[in-house]
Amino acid sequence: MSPEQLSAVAMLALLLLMVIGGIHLAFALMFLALIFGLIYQGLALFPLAMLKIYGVMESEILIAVPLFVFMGTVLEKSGVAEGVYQSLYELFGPVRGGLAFATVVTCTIFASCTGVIAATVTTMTLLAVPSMLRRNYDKGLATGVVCAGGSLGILIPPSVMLVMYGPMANLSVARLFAAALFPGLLLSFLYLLYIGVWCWIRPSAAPAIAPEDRKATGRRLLLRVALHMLPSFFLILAVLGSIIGGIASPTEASGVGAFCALIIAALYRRLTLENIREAAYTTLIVTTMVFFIIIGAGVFNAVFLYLGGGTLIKNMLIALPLGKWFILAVMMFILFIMGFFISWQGLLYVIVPIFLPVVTSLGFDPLWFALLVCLNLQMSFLTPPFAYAIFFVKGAAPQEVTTWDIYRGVVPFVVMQALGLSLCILFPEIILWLPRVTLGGG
């Protein structure tokens, strides 16, 4: 190993230590890129950094990031989730685990309308967790359902993760959206399956609601469910339908989605100046964080590759025994372990670009691998210490819910996520079928 490659390894080790030590990922990336870049590249680092910044700023597809965040934030304030949850609450309530079923279904629908998890997890914590606790649901199940279901928003399109992955890996975001739909629904189904099995084994963990809690029954209830679902389906059709149908690009569809979210908020009488101001502020904060990480990771990776770090890791992975499937398993394991310590943005822009040449040389489909990565990164939202979903739930849940309750509750859902990842590896058509039949290609 050359001195330069040793320095590249030191860059990764120091990055991990700095993030664990509490330094924001974007600033850790920029600091290390600056120090090692000046040592080995000198002042040539600064033109390189300017080119990276310019490349990010001129990217048309990344315009979709703030628009999808704004869309999700406006929708959170519109009251759509409350209406959907209340109607599903009454529909599934008479069944054991009915409120948990309603929570997962609501999260799945809301995930198809937002693209970010903060809005979904926080909203569903406020709506669903108190309702379940009042009916003596197990605290772990109540919080685990919200953590896992709320995190679907980062996988089910329109997902900000997919919007960011596309330009980084030179993949069509429209194809990524189409490829992500069935894996996201698969995870939702596995969550529902786990809830059903667990409630059958332990009926006391999720009792049914009393008949008097149902405000409507029969046709009236079905009509209430349909009416509350209508705005969500309208938004899903406007965004995903236009992208998968080839009518609009993801960037154009994000603008349509933001406009439709404003219309829905107006119909629910929530389109106030204060709500728009809060949505714009949230969009500014999230977008700034995302773009700082993208720029920092771009410069970091440029220096890392210049030092030969990419070649070193590629050679080490290719040299592993037992063939390409074992190498794929090692890459998935590395992503899973790193997800305990580094946010999904960091893994997406630091680790994945190092893996991509290996994936190409092994002959794996880049689109299929992209969705395996995104499925893997789902687990990072539920695995402490840096588990965003757990933090959001803990911050919004009643005081009686402890952090240990949440940790205990998310473990089975991490297992379900690992099972979903394994199924997509064993049956690639779960990922590849929809983009092939809707958008063409291999």
The other form holds:
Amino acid sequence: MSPEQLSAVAMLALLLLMVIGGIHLAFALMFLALIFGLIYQGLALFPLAMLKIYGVMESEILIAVPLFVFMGTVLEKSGVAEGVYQSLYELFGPVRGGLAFATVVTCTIFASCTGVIAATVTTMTLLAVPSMLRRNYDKGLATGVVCAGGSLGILIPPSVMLVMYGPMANLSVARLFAAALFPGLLLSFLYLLYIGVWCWIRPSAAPAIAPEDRKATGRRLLLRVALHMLPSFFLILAVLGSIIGGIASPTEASGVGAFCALIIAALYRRLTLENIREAAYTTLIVTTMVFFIIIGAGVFNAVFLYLGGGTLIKNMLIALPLGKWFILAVMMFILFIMGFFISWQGLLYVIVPIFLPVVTSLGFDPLWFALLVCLNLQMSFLTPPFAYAIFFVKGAAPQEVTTWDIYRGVVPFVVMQALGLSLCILFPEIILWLPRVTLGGG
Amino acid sequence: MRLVRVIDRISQWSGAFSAWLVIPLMLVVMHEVVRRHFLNAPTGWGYDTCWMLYSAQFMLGGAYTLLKKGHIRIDIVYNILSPRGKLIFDTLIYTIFVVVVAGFFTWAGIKFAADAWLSGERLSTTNWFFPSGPSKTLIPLGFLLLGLQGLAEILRNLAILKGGREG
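Based on the form predicted alone presented above, generate the structure block for the form predicted together with the partner chain.
Let's see the whole complex now, leading with the same chain.
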């Protein structure tokens, strides 16, 4: 190993150390790039860094990030999730585990309308957890299902994670969206399956609600369900439909989607200046946080690659024994473990770019690999002890719910995610079929 | 503590400005969609205007996000520290990781933007040759605001550590 490569390894090690120590990821990235860049490149670092930053600013695709975040926060404030959940609650309520089913279905629909998880998880915790606990649902099940369902938002398109993956890996975001649809729905289906089986084994975990809790029945109830679903389906058609159908670019669809979200908020009579203001400020903070990480990672990676760190890691991975499937497993394992410490935005822009040349040289399909990465990162939202979804649920759930309840409840869903990931590895067509059919090409 | 209040105010203003940019950004994208898909007459300036609005949003939003503690960090180790320990730790981070980094990047950004202004550089991504000076200026401006807010956080923490009241 040359001294440069040794420094590259030191950069990664120091990054991990700093982040675990509690330093903001974005600033740790910029600081390390600055120090190592100045040592090895001198002042030539600065024009390079500026060009990297300007490159992010000029990106046509990333424009969709703030607009999708804005769309999600506006929808969250519009109360559309309450409407859907309330109507499904009455529809599924009389069945054992019905409220958990309603939660997963609401989350899936909401996930197809938004691209971030924080908003969904918090909304659903406030909405679904109290109603399930009141019906004597098991605390673990009640919170676990919200963690799992709420995290679907980052996987099911439109997803900010996929928008960010596209330009980083030179993949079309439209193809990524199309590829992510079935894996996302597969997870949602596996969650429903688990709830069904578990409630059949242990009826006391999720009792049915009493008949008098249903305000409407029969045809009137179905009409109500349909009425509340209408705005969401309209939005899904306008945004997802136009992207996967190849009519509009993700950026165009994100602008239209944000506008549609405002209209939906107006229909629910929640379009106040205060709500728009709050949505705009939330969008600003989420977007800025993400983009400072992207900028920091861009400069960090430029220095890391300059030092030969990329080649070093590529050679180390390729030299591993036991063939390419083992190498894939090792990469997945590294991402999974690092997901405990580095937020997904950082992993996506620091670690994944290092892996991509390995993936290409092993002959894996980059689109397929992209979805495996996203499924994997999605698992890190749920896997105890450090998981964003768990923190969000703990923060918004009633006092009586302990962190242990959530840990206990979330584990079966992590197992389901692992199962979903394995299925996607065994049957690549789950990922690759839809983009090939709607967008053509290999 | 007047300096801290002034800097906080600047960050709030820049935050408000960049937060509201999402509305014109949405409208320009919508306008472009209508022009392209329904009138079949895309504009030459639409796309470039979009990225300038979006990049202004996050470049100028850095300081406000720092003020609102919105930059992501892991707080396992941090939470073990005593309140005093947290203040000292934060002060160190803001000094080394925010002010120093922002300082270097502001300086580099000024050179980057000045070159563009002085040479009257015009760039093009589609068919509109836009002057690159204004958008390049966002880089030093953003890092300057970020560094200032970092300084304000340091001064505030030092004041609390010395036993003074929060500024």
